[in-house]
Amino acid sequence: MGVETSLWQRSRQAAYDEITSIAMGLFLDQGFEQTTIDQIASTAGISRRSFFRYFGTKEDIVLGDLASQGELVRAALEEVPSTVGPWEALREALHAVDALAIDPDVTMKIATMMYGTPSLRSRSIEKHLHWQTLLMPDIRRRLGIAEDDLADPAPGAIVASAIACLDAAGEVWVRGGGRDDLATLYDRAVSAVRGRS
């Protein structure tokens, strides 16, 4: 049985990666708003019933990895020793899981893309509120904040702010043609968020 279900999952696996890597040729070739689900599924020679059974929207194509990403950086925070301070182990974890570096030849035009494009920009917002809801409990230890404590605003505005930073940096690094360094970019944004010069 274990055999069996390895082999489905890296079928699926598979299935999945090659749909992504249609779809994403066509974005790049001719636009996302302009790529329909039809043409997508289409060219990948599967049904449009068969797309959902991957994807839910068109958007999750480009961003599918974005809500697992958020957990890799929850096990990255948790790794960060407590007395670390939430801002820089929220550094700390966004750097060990590449979040903070990026490949220009690859990224540069889906990131064009999806600054570019409302639904695309909007869906990134919504997996990026998942993240907070990953990283506050983390943030709310560090503050020496009960778990019960649901009044205190700190954790979610510094989770908020810090991923609305990581938002402002990679825009910004879009804008610039992917020269200025991520990382510096992020590190500019938090310390002005910080209200340091």
Contents of the next structure:
There are 2 protein chains.
Amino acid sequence: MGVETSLWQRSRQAAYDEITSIAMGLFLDQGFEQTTIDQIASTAGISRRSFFRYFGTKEDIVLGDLASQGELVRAALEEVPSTVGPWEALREALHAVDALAIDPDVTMKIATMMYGTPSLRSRSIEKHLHWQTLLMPDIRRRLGIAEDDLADPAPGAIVASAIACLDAAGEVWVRGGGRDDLATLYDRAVSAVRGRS
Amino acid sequence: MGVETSLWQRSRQAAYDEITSIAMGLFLDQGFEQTTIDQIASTAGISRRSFFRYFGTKEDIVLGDLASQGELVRAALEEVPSTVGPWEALREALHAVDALAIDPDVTMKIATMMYGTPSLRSRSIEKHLHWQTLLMPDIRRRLGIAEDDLADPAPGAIVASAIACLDAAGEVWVRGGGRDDLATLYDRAVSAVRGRS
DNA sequence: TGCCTCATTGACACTCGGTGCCAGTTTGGC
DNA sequence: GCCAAACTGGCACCGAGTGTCAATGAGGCA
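Can I have the other form now, the form predicted in complex with another copy of the chain, not the form predicted on its own?
So here's everything in the complex, that chain up top.
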């Protein structure tokens, strides 16, 4: 019962958004590692301690959405009819993320920063690992493997490979300055992996 | 000129090995995150500061070898005749790592720790990412792609997928308590990814 | 044997990310 | 207008990692 988004939740969200945008500005301006949390907090006008009530880690400012995006991909994946094969289904599902790219210029800057900052890169991999666990059950189902059969490496391997393809495509996309289309690069990566020309 | 392994280098190596073994003992005993560097240092009878002259990070104690193993795999990969396709060649090359497993019991414990400790897991993935850059040139050659053509996501995708398969296989191997053969699991993962049966 | 040199070492101080705790303040509900 | 619950800021604290510097110890050389 009651409204889902209480007044409190909304103002909290507003603060969250503002901190994010301020921090992002600092990151893009002077680099991720060169920006300290004290700086972010004081710029945002909050205490250092309060910052950690909004974000668990510094990396979460950049990657915070990634966790929820994982849920999004999972939802999209389960929308795909169960007759569709794993690869095709994953292709569909991963397109859900694609739809979020708002400003391509900013996206490019963030992506460049991510590929160039070790701690960010490693955290993003961790998040992708989490995607893997989210998507695996569905793929396992598509392969006709029992829910509780954890002895088959196939589902994990397929999901991990698909994500690896996305990653490889992303890297080329960044290196190319965003000239190519990410979806096209992804398809090319997948067909290379699967052997089909 | 002169002997490669000076007396000094050798004693340093001995100290390195001893610290590693002491730290590993503590890790396996009380967990990675529960073990502090101060504890390692004092147990090993060195100062905290000296510890960081042997290891850049805490994770490097566990994963230090992984970097050099990457070189090993690269060397093994380049041994494989250039007529052999990328997947088969990678299969051969990755077996080079397999040969290092000395004590299967200890290997199992370390692997379990690695898959169960977030920071270790992400660091190990980072190292694997480094493998990727090492192995890509050879695979690019095998695919008949020009050295300077970086616009094709294929080589990176294939290498990353192969490593992802190894990772997925490793996870299942650990979960299964080492009952299955890692090489077999890897093969199964790869064939699942490539669509063959 | 004694000296010179240079790498290694330990100690101290410091930065930065992250957490636990507590007391004060704001906010929503009644 | 009051009460309880949640938010806030400040403080102390921990652990990882780095810079600096003085002391020490071993090897080379006369």
